[in-house]
Structure formats: structure tokens, C-alpha cells
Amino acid sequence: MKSDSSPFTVKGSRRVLTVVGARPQFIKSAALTRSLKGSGWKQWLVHAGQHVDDDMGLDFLSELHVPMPDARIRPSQSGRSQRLSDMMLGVAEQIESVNPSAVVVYGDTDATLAGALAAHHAQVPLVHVEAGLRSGDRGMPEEHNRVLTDQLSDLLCTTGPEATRQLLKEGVSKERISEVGDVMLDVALAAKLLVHGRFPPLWPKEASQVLAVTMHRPATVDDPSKLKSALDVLSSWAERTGGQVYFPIHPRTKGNMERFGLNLPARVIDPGPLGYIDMQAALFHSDRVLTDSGGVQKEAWFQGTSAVILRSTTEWRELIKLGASELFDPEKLKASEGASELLERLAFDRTVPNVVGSGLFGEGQAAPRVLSALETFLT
């Protein structure tokens, strides 16, 4: 494990150490970073190194006005346990050096848990943004990360009433919970102002319809039969509709396609890694979204497009209740009738409720509420 950092020069006690390690967390941190400016708080941003590919980690920071990380940990990638251990040790070293008033972690990645464990062992107050989310799928590493991080956290910032109720059900005292909303919505609403006239690279402007796709979860892409079936569905959708599929392929998915001998179907476009604004533009301009991502399923709704979620459960149950998206169990892709069913689901045209006025996720005010909760908690 290696760690790169710059000297911390901020004096005084109003400092927060933020741990990020994967692309969605950088995006989430952008909202709070903006709110911290002029607040009297200083932030020390630690890149825990969960995504070692800069295309997945750092390429879009400038467009979100997020500063480059103050420290970057370079954990072993030989296995999950070793990587988690290295990230925890690296964050612990940063906490000892910086002596922050609080540690902030986001979401449910291994970097989240590493930051939570390091803060707990150092006896530094821990703030978990996106606390209380549960998919109910204990087979997902993310579900374990959420539960463990919540158990270790001192201040739990939830996205809405459902997450708050879940924490209360688990015995968390209401004094530790602050219902703030979703910082991802803060960033997405700002991005929406930029995407109306912007098209991402290689966007098929002349296509009758466009299906935007992301797939990266092991439950979808590590099984050759399911991955092949999903690619066949994309091909059938394009042939049936006369449209094109826009599919920025995740490194894990691309590696598995090569390993399984699978090729990209005709009329399916891989534009390569996308920046955040370009991804939001793709979601905004597409007619339908197919994804297994926790973040993209929300962002599709934020940008006004319905989604089919390639998962049997979701931590964002509000989307299902609203009718903004629907679940599709990827296990069904092992059978030909499952592929046919997914194709029919993608053909269904769904009207998406407006985000503004929904009363959900803070409607763009989550980050200021996180800062207010932090101020109150540490006073």
C-alpha cells in the first residue's frame, strides 16, 4: 500500500476529512464541497483508491469544480480483503496527520467502510451521508458496507423518511439522525441546466430512439450466460425499434466480454469513459435507460427518463413507488423467456413524474442541510 499526500496547512479545529474512493463518491462530494466554501470549514479530501483507473476516478473533477484530492492512497488490488485493509490503514494515517473534527463518508463502497473503521478506531466523530438505505440483498457487499457503516456512525444523514424509519427500526437514536435529502440530486439539478443542448461523444443524433445502458455489477456481468443474454437483448431492441444503444462499457464488463469471447452487437455504441456532465446528457436525451447501478437509476429519474433496473431489489424504493423505474431480476436472463420479457419491458413507454415538487430527496438542498447538521452536531 502506498499513500501520496500534501502537507495540511489549515490551522484551527473546523476541519473535516472526507473519504472518497469511487466515481459516485466524488460526484456526491461535489455538493458538500460547494457548501463548505465560505463556511469557515476546511476540507481534506482523501482518495482511498478503490478505483485505480483515473477515467473512473478523477477525469471529471474539473467540470464539477471539485479540487484534486489532498491525499491519494494506493492500496493493493490483489483481493478485496487486502484492498480494504490497505485503504483503512491509509485513511488512519491521514486522520492522525490531519487531526480533523469529523470524518465524512458517502454511500456504500469498500472505501466507505474503510473510512468508517479508521474513524471509529481513531475515536473521531463519523458522519455517514446516505445512511439508512437498505436493499434487503445480503449477497451484495454494498449492503454489508451500509449496515456496518451505520452502526459505526455518530451522525447519520438520510435521504428521506424511508431511510430514517429504517434506522429507527434498527435502534438508532433519533438524536443521531438528520434527514437531509440526496446530495446526488443537488449535483444533478445543477447539471440539468447544462445538458439540454449538449450531446455526449458519439451520440446517435439521427436514431429514432436511443437506449442508454450501464452494466457493471458482478450479479449481471460475471456470469457469461447472463451477460450474453443481456447483449442479445440490446441487439434485439435496436433491430426492433430501428434505434441505437448507447453503452459506455465499464472496465469490469469489458474485461468479461473479452474473457467470455463476446462482441459488441451492431447498432450498439461504446463511447468510452464519460465525464459526469456527458453521462447526465446521455440520460437526459435517451428514451429509456437500462442499468444495474445504484446511482444511475436515480440520475435517470433526475434527468426525466424512466429506467429498467437490472436488479431484484433496490435501496431506492421510492423510485419504484413513484413509477419512475421498475426492477428486473438478472437471474431471469439465464432463460430465453427472460430475455424476451426484458425486451418487452424496454419497449414499454413510461411517463416519469417530475422531480421538482415530488417532495423527495431534499429537492436540491441536501448539501446545505448536511453542513447545518454537522454544525449542530459538533457544537
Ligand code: UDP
Given for the second form:
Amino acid sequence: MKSDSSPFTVKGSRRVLTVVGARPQFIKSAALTRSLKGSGWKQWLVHAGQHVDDDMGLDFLSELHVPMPDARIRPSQSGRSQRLSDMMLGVAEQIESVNPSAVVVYGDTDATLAGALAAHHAQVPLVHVEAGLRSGDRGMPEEHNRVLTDQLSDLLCTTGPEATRQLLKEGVSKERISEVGDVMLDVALAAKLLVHGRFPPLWPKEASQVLAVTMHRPATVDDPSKLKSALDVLSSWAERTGGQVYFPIHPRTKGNMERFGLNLPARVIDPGPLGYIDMQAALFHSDRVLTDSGGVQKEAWFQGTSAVILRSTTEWRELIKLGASELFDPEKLKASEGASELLERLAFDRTVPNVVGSGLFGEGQAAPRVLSALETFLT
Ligand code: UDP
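Counterpart to the form predicted alone, namely the form predicted in complex with uridine-5'-diphosphate (UDP):
Shown next: the complete complex, the earlier chain at its head.
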């Protein structure tokens, strides 16, 4: 394990050490980074190195005006435990040299848990942004990361009332909870201003309808029969509607397609991994979304498009209640009836309610609220 860094020069007590390690966390951190600017706070951004592929990690930072990380940990990629422990030790070293007044972690990855453990061991106040989310699926490593990080956190910033209620139910005292909204909405709304006239690479402008797709979770793409069935559904959808499918294929999914001998069906376009703004543009311009991603299911709604979520559970139940999205268990894809059912679901087009005015997810004000919760908490 190696860690590259330069010494932190800021003196004084208002400094925060932020741990990010995977693409969604860089995106989430963009909102708070913007709020911190000019606030008197300094941030030290640590890249814990969970994603090693730079296409997936760093190339979109400039688009989001997020500075490059101040320190980069290079954990061993030889196994989950080794990687977790390398990330934790790397963050611990950073905490020791930076001496921050608080550590901020986002979401539910192994980098989140590594940052949380390191802050806890160093007895530095820990802030968890996106606290209290539960899918109820204990088979997901992310679910364990969420629960453990929440247990260790001192200030728990939630995205909405469901997450707040969950924490109260688990015995977290209400003084430690701040319901701020979703920082991803802050970033998505900023992106929405840019996407009207912008089309992502290879966008099928002439198509009558476009289905935007992302799939990368093991539960969808690691089983050859499910992955084949999902690709068949995309092909049938395009044939049936005369539309085109826009599918930026995740490296994991691409690797599996090669291994399982599965080709990209006709009328399905793969532009390769997209920059964040291009991804938002794809969601904005598409007619329907199919995704198994935690972030994209919300972003579809943020950009005004309804989604079928290829998962049996979601930690974003608001989306289902609101009628913006519906769940579809990928296990069903093992049977041909399941594939037909998914095709029917994708055909059903629904209009989604507006984000602004919904009262949900903080309506774009989550990051300033995290900052003010942090200030209140530390005084
Ligand atoms: N994303 C992106 N380009 C892509 C695919 C995804 O910028 O080609 C963004 C997506 O909009 C979301 C984030 O990456 O904000 C996380 O999505 P991903 O599917 O990688 O992970 P998950 O949300 O399931 O953790």
C-alpha cells in the first residue's frame, strides 16, 4: 500500500478531511466542496483508491469543479479485507498529519467504512452524509457499510424523513441527526442547467424513442443467464418500439459480456463510460430509464424521466411512493416469463412529478445544510 500526499498547510481549527473512493462519492463531494468555498473552512480531499480505473474515478472532476485529491491512497486490490485495511491505514495517516476538526464520509462503500473506522480510532468527530439509508438486504456489502458507519458517526446527515426515522428507530439520539436532503440533487440540479442543448456522445438524435440503460451490479451482470436475458430484452424493446437503446457499458459488465460470449444487440449503442454531465444529459433526453445503480435511479427522476430499477429492494423508497420509479427483481430474468414482464414494464411510459416543489431530498440545498449542521455540531 502506498499513499501520495503533500503536507497540509492550513492552520486553525476549521478544517475538514473528506474521504472519497469511488465515482459517486466524488460527485457527492462536489456539492459540499462548492459550499465550503469562501466559508472559512478548508478541505483536505483524500482519494482512498477504491476505484483504480481513472475513467471511473477522476476524469470528470474538472467538469464538476472539484479539485484533484490532495492525497491518494493506493490500496492493494488483492481482496476486500486487505483493501479495506489498506484504505483505513492510509486515511489514519492522513488524519494524523492533517489534524482535522472533522472527517466527512459519503454513502456506503468500503472507502466510507475505512474512513469511518480511521476517524473513530483517532477520535475525530465523524460526519456521515447519506446516513440512515437501509435497503434491508443484508446480502449487500453496502448495507453492512451503512449500518457500521452510522454506528460510528457523531453527526448523521440524512436525505429525508425515512432515513431520519430509521436512525431514531435504531436508537440514534436526535441531537446527532440533521435532515439535510440529498447532496446528489444539489449537483444534478446544477447539471440540469447545462443539459438542454447538450447531447452525449453517439446520442441517437433521430430515434423516435430512447431507452437509457446502466447495469453493473453483481446481482444483474455476474450470472450469464440473467445478463443474456437483459440484453435480449433491450433488443426486443428496440425492435418493438422502433427506438434505440443507449447503454454506456460499465467495465465490469463489458468484461462479463466478453467472458460469457455475449454481443451487443443491434440498435443498442455503447458510448463507453460517460462524464457526469453527459450522463445527466442522457437521462434528461431519454424517454425511459432501466438501471440497477443506486445513484442513477434517483438521477433519472431528478432529470425528469421515469425508471425501472433492476433490483428487488431500494434504499430510496421515496421514488417508488412518488410513482417516479418501480422495482423489478433481476432474479426474474432467469425465466423467459420474467423477461417478457420486464419488456411490458418498459413499454409503460409514465410522467413523473417535478422535483422542485416536491419537498423531497432538500430541493438542492443539502450541501449548505451539511455545512451549517457541522458548524452547529462543533460549537
Ligand atoms: N455515472 C457517470 N457515467 C457513467 C455511469 C454513471 O457519470 O457512465 C454516474 C452516475 O450518473 C451516478 C454515479 O456515476 O451519479 C454512480 O453511478 P454508478 O452506476 O457507477 O454507481 P452506484 O450509484 O450504483 O453506486
